[in-house]
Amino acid sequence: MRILIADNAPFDVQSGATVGDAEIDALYASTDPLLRLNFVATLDGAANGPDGVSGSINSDADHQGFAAMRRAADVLLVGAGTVRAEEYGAAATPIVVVSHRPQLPPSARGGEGIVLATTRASGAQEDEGTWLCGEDTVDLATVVERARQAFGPHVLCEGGPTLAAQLVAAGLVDELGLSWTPHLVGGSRGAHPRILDGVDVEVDLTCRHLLEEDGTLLGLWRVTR
C-alpha cells in the first residue's frame, strides 16, 4: 500500500512511501466521538456489483481499509437491507441494525452482540436486544446516542446507501471512508445505487488521507462544519 496524501498523520509521511498494517491502523484510529461511513464503489460510482452486493467489487486493498476501520470502531451501524443482502451475522464488533420491522433479518438472529433499533409502531417490545427509537420512523440521533452509551464513542456505519444518506442529512456523520476499486458495472441506479441514495444532501468534505494499491484508491474525508 502506498501513501499518497495524509493530513495530520500520527507519523512522518513521505508521498509514495509504502505503509503496513500498523500505519494503516494509525491513520484510521480515533479516540474522539465519531460517526464514520465506510463504503466501496466502482469507478463509475456503483456501490455494488453485478450480483447486487459489495463483495463482488471488493479488492484486497479495500479489505485492508475495511479491516482497519472495523478494528478502530466500538460499534457497527447497519441498515437491515444491507444485513439481508450481505448476510451479516455476529462479528467481533457489536452491531446495531436499523429497521422498521419488529425483528432482525434471518442471518443476524440469535447472534451475540447484535441489537435491533426499530420504531414503536413496529410492534416490537423493548429489551436489551431491541431498542425502540422513534414512533413511526427511526430516530437516528437516538440510535447513535444509545449505541455510544452501550458500546463506545466510535460508530462505524457500513451502509446501506439509504441509511447513510439519512445520517448525512441529519448532520450525524463526521467522516467518510471510501474505496474506489478498478471496476465498471454500468446498469441503472436502481440496480446499482451510489453510496448515498434517496435523500438530497449538500455537504463539503476535506481529504484526510489517500492510499493506493493495485489500482484501488482508499480515501478518508472529514465533513466540513
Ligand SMILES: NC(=O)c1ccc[n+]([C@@H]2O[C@H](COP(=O)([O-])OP(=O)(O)OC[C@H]3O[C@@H](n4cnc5c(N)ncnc54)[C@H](OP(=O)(O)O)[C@@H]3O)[C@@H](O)[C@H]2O)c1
Second form
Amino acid sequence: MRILIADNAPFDVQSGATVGDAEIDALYASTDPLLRLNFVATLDGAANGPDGVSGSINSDADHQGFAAMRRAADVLLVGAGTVRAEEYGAAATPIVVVSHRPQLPPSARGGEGIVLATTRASGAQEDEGTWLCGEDTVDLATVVERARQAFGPHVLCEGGPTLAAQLVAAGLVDELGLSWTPHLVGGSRGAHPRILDGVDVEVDLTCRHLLEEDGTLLGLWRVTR
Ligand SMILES: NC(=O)c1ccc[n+]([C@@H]2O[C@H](COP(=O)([O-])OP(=O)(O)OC[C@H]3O[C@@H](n4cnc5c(N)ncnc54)[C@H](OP(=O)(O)O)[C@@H]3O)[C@@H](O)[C@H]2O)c1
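Would you mind giving the form predicted in complex with the ligand, to go alongside the form predicted alone above?
To see the whole picture, the full complex is given below, headed by that same chain.
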C-alpha cells in the first residue's frame, strides 16, 4: 500500500512510501470516542455490484483497510438490510443490528455478541440481546449511546446506505472511511445505491489520509463541524 497523503499521521510520512499493517493501524487509531462509517464504492459511485452485494466490488486493499477499521472498533453498527444482503454472522467485534422487526435476520440469529436494536412497535421484549430504542423507529442517538456504554467508545458503522444517511443527518458521524475500487457498474441508483441513501444531508469533510494499491484508493475523511 502506498501512502499519498496523511497530514495527521502519528509517524513521519514520505508521500509515495510503502506502508504495512502497523502503519495502517496507526492511521486508523483514535484516542477520542468516534463514530466512523466505512464503505467501499465503485468509481461510478455504486455501493454494490451486479450481484447486489459489496463483495463483488471490493479488493485486497479494501480488505486491508476494512480489517484495520475493525481492529480499531469496539462495536459494529449495521442496518438489517446489510445483514440480510451480506449474510452477516458473528465477528470478533460485537455487532448491533438496527431494524424495525422483532427478530434478527436469520444469518445473525444465535450469533454470540450480536444485539438487535429495534422499536417498541415491533413487539419485541427488551433483554440483554434486544434493545428497544424508540417507538416506531430506532432512535439512532440512543442506540449509539447504548452501544458505547455496553462495548466501548469506538463505533464503526459498516452500512448500509439507509442507516448511514440517517446517522449523518443526525450529526452522529465523525469520520468516513471510503475505498474506491477500480470498477464501473452503471445501472440505476435503485439497484446500486450510493453510500448514503434516502435522506438529504449537507456535510463538509476534510481529508485525513489517502492510500493507494493496485488502483484502489482508500481515504479517511473527518466531518467538519
Ligand atoms: N459498499 C459498501 O461498503 C456497503 C456497505 C453496506 C451495505 N452495502 C449494500 O447496501 C445494500 C443494502 O442497503 P440498505 O440501505 O438496505 O442497507 P441498511 O441501511 O443496512 O438497511 C436498511 C434497513 O435497516 C433498518 N433500519 C435503518 N434505519 C432504521 C431505523 N432508524 N429504525 C429502524 N430500522 C432501521 C431497516 O431494517 P428492517 O427492514 O429490518 O426494519 C431498513 O430496512 C446492499 O446491497 C449491501 O450490499 C454496501
